[in-house]
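Below, in structure tokens: the form predicted on its own, a single chain.
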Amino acid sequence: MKIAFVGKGGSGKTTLSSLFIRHLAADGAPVVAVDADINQHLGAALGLDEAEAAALPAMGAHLPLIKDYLRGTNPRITSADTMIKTTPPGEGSRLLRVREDNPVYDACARPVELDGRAVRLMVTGTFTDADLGVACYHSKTGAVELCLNHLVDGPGEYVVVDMTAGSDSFASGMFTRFDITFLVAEPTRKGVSVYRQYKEYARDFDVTLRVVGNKVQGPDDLDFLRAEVGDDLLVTVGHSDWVRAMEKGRPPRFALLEEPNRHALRLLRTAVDATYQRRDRERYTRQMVHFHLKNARSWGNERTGADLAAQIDPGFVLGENVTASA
């Protein structure tokens, strides 16, 4: 299952995504965690110190390796140089799986231990001196989008992505790559304005969007969120002494997280697992092709000097049944 956490900057989406990752790991579920935010804080939220977080390999730095591996023997992709962030898989492409070992994970993922359990953590990487003034952040997240396009996951397997803040997610087609998107909203006008914007942009793409109210302090906050987001409100989260200790770098055992917050995490997982039965693999593949053609016409064909529409395999549908043959 592919899960995105989005929201206004400072809403607490990184904290909540880290709590959900810890919750899944505590139950023994296989998890790939991805920090795709311009502010790279997921590693720290998962307990890494500053030096450990800084040493995580940036996915963007390994983009040639990622492209070459995913291309496989796909005859429609003439070289890794012609692959862009939206290039879809086809017959002969290599696909990624949550539980496997592969060169992409070897280069880009690192294990993070959480109370005796381990998850894989991948990060887009921060801006470098060479990027400043000449590159947008979405050049970094292209590696994440390419991997999601080639990733096959089944029930009980989880890919959790901490997305960039606000509506910046819509600068690429990556917002359609998830089974469910959790929008973290504070009970404020600014908090719910991001929700309205996200819902409007996602309206035509059948995005499953649920709201997690954060920093909710009482009935008035709850009533405000219910009035503003309606049935999209899934659950609310209030103050947590455990989170405060974690933010100071001294988290207790995860089993000591307050029961109301543990209950909220269980509701999130229930909502995630329920989306599996509703998966529309043909729609997922169509959306992949839609954004690939859009990017090809806009800039991809000119940049690569190739007709990138030719990369589309019209008979290919991404799903668990194609993993072995690919």
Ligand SMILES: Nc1ncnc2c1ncn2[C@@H]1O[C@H](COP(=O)(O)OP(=O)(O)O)[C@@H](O)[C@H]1O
Contents of the next structure:
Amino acid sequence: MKIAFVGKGGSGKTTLSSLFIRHLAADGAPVVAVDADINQHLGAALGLDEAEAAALPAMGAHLPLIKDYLRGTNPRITSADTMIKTTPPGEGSRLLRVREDNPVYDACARPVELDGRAVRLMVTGTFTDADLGVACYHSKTGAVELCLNHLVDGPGEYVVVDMTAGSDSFASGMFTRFDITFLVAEPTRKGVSVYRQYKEYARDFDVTLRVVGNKVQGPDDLDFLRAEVGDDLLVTVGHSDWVRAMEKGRPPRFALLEEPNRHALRLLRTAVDATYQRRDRERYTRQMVHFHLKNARSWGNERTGADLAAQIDPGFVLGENVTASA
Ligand SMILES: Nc1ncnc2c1ncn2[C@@H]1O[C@H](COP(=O)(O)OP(=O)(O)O)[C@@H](O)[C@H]1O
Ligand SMILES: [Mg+2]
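Next, give the form predicted in complex with this ligand, keeping in mind that what was shown is the form predicted on its own.
Next comes the full complex, and the chain you just saw is listed first.
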């Protein structure tokens, strides 16, 4: 299951992603956690100290390796240089799985221990001005998009991405790569304006978007969110003393998280798991192709000097039954 947490800066994306990751890990579920937010804080929210977080390898620095591994023996992708962030897999491509070792995880993922259970953490790396361009060849989130487009995950396996709701993810197609997108919103006009924007972009792409209200205190906050986002509101989370203690560098055991917040996390997981039955693998692949053609036309063909439409394998559908090539 591929899950995104998006929202305004400061709304609580990183906090709620990290709580959800801890919740899954506590249950023994395999998790790949990805920090694709402009402010790279997921490692810290998962309990890494400054030095450990700083030592995490950046996916952005390993793009050539990622591309070379994923293209495998795909005859339609003749070099890593012609592979852009939207290049879709096809016959011969290598796929990633949540539960395996592979060179991409070796280079880019590190285990993080959470109350005795380990999850894999990957981070894009610190963003610079150049990363925020809409059509960037070396885009750091591009590394994440490539991995998501080559990742086959089954029920009970989770890829949780903490990401920004910026224009980058809309231009590239990144926002369509998830089974479910949790939009974290505080009960404020700004909080819900990001929701409206996202909803508007997502409308034509069958994106499953649910709002998670955060820092919600009392009935007035709840009424406000209900009035503004209607049925898209899945659950609300209040101020958490557990989170505050964690931020002080003294995380209590996760089992001590407040019961209402644990309940909220269970609801998130139920919502995630329910999307599996509705998965449409053909649509997923079709959208991948749609955004690839769009990026090819707008900058990719010119930048690589190749006709990137030729990279599309018309017979390929990404799904768990696809066997990765050696
Ligand atoms: N439910 C909560 N209870 C207590 N503190 C919270 C909660 N949600 C967020 N915070 C705090 O608010 C700040 C911003 O949250 P963060 O998750 O970093 O936002 P984002 O990733 O969206 O920018 C952090 O200091 C975080 O600890
Ligand atoms: Mg954040």
